[in-house]
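Here's a solo chain for you in structure tokens, the form predicted on its own.
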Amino acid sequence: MPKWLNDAVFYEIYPQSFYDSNGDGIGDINGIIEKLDYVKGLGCNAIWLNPIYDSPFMDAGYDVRDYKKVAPRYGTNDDLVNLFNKAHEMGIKILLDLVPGHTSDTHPWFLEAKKAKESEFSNRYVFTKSVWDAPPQYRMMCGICERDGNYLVNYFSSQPALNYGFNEITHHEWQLPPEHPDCVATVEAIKDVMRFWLDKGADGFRVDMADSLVKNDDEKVATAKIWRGVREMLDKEYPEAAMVSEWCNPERAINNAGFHMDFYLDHYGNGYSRLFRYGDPRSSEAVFNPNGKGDVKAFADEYLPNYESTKNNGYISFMTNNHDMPRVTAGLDKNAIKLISAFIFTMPGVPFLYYGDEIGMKYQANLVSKEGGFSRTGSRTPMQWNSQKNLGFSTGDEPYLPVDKSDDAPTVENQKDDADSIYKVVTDVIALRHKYDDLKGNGELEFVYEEGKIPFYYKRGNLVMFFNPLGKDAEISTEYNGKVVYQIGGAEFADGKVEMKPQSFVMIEL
């Protein structure tokens, strides 16, 4: 296990939206380099960089055309190596985004695979033996290749699924077992990509759709076996490299597949969603909604067993948001978001901060889809730096996505020195996480709540965090009392109770 993960706080950078250094309207690698001081100033010592590979951008770069080449709009391979080096000089690690489940339909592997003539790439993707064979349980593209056969896609039509085999063969001769040499060759090709970037200075990978490799693998046993093999490679060749999975099943991802971290994702009705987003409109029944009817027990019942079963093997990673879901500002107010930040950065695991969440950037609804974003486009808009042209994102006349045009658009400039800002809470609490060993990584967690009530607290070592997300005063019974380390709102301790003001948080040291 890489030791640096114990004190890691990640910042997710969507490269096309972060900072445009050359005025073409699209963020780039040199722009990220220019803003490394800002990232470090947040207290973030690691970056998750969304895909930077060459791509036709039908799905924002998650449709890879060349795994070993930086997309020209972002810069060059040398620029990326320079980013690695500059970041490392500042004590910042960088994870690249690995997309192992599919490629673009313009990838050279696929251009060879779709030909009638057989080659080493004929089974790199999943093709049926005939265009008349299109089983309805699979998402197939039919009748558009020179070769006689249809091919499976993971979702978008431009993303043919790479072939890792089928755990359960269901009477189709084109279904290969995971042990087939051509399926093993796919695994080795992805390992080769990983080695390429690790040798150039990458510190690991966030893995897109990590559970999607082997098909007909309901329990993900065969998929986990592949990742366990990748983990063995890392342990042997790159022991300080880390992997985080887009899986949201810690038992499988961490204990079975060997990932160092697993994202706690916003799946409707799960524990994460019940904390921050559950209900329609999005947050009406969320625990952190001031008018909420949330259920802390639903979160605890899901999260705590997963934490206990995986805490010795890896980390469950909370995130403020990511590029695939509406920003939390779509449903919650500033005070609620402050409490959410206090929660995420004081809970166990390895936390992730999505760019712009530190200033409360808005979710821009109803934008025309860009680069396969669709409803996600409104969470991918340019970073808001200052009051200058395009809010400081670009000197160009037309950024690839519109910036927030509202009069109260938050920017780093107007939030950074505001004592009442989300930025202030985010940076304060991240600083506390680095200061106190009890707040880092995994360890003791005592989570206390009263069924049917929303206020709760948890103890980590000698620190206790109390939360009242409600828009009214609340009382919490507790045996703990101590020195107040940090607070939002107000609280008073007396006679085995803590009286908390509306939407308040307090951290004490015993």
Contents of the next structure:
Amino acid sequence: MPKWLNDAVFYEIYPQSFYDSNGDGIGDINGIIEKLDYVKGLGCNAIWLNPIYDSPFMDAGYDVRDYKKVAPRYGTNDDLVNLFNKAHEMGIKILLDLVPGHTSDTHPWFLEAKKAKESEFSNRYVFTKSVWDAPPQYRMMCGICERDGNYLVNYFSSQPALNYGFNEITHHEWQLPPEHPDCVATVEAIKDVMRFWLDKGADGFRVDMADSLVKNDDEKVATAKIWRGVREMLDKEYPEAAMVSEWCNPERAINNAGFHMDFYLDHYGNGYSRLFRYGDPRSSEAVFNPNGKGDVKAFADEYLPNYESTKNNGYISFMTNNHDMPRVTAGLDKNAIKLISAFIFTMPGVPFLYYGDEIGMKYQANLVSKEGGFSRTGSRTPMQWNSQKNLGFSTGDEPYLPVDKSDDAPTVENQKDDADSIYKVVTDVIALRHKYDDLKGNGELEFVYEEGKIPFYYKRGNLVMFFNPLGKDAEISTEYNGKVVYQIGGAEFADGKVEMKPQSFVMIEL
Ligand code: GLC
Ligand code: CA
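What would the structure be for the form predicted together with alpha-D-glucopyranose (GLC), given that what you showed me was the form predicted on its own?
And the full complex, kicking off with our chain again.
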């Protein structure tokens, strides 16, 4: 287990929207290099970089055309190596985004695979034996290749699924078992990509759709086995490298598959989503909604057993948001977002901050979809730096996506010195996380709540965090009392209880 993860705080950078260093309207790698000081200033010591590979950008780069080449619009491989080096000098780690489940339909492997002529790539993707065969339970593209067969897609139609085999063979003519040499070759090809970037200085990977490899694998046993193998390779060859999975099943991802971290995603109705994410941030069941009527139990009942069973093997990762979900500003007010930040950066695991969330960037509803973003486009708009042209994102006349045009658009410049800003809370709480060992990734957790109530608290070592997300006063009974380390809103300690102001947070040291 790489030691650095225990004190890691990640910043997710969506490269096309971060900072444009050459005025062509698209963010780039040199732009990220210029802003490393900013990242460091937030207290983040690690970066997750969304895909930077060559791509036709039908899905923002998750449709990879060449795994080993930086997309020219972002720069060159040398620029990326330069970013690794500069980041390392500043104590910042960088994870690239690994997309193992599919490629672009313009990837050379696929261009070979779709030919009638057989080649070493004929089984790199999942093809049926004839175009007349298209079982409805699989999402297939039909009748469009020279080859007599249909192929399986993993996400959008432009993303053919790479072939890792089928755990349960239901159609003998074309399904291969995961042990088939051609499926093993797919695994080896992905490991080769990993080694390529790790050798150049990458610190690991965020793994896209990590659970999607082997098909007909309901319990994900065969998929987990592949990742175990990858983890063994890392332990042996790159022991400091880390992997975080887009999976949202910590027991499978961490305990079975060997990921160091697993994201707690916004799956509708799950514990995380019930706290403050989409599907329901505005609904009265969301815990951090000031008008909330639900309770924190839905979260705790799901999170705590997962936390307990994985805490010795890896970390569950909370995130303020990511590039796939509406920014939290779409559904909650500033005070609620401050409390959420206090929560995310004081819980166990390895937290992730999505670019722009530290200044409360707004979700831009109704934008025309860009690069396969669709409703996600509104969370992917250019970073807002200052009051200059395009809010400092680009000197070009037309950024590839419009910047927030509203008069009250938050920027780093106008938030940074504002004592009442989200930025202040985010940076303060991250600083406390680094300061106190009790707040580190693997520090202990005792989560205390009462059924049917929203206010709650948790204890981590000598620190206790109390939350009242409600828009009215609330009382939490507790035996704890101590020195106030940090607060939002306000709270008074009395015998056996703490009286909390509306939408408040207080951290005490015993
Ligand atoms: C993941 C990514 C998402 C992408 C999809 C297909 O969910 O986060 O942005 O569209 O996988 O690769
Ligand atoms: Ca640029």
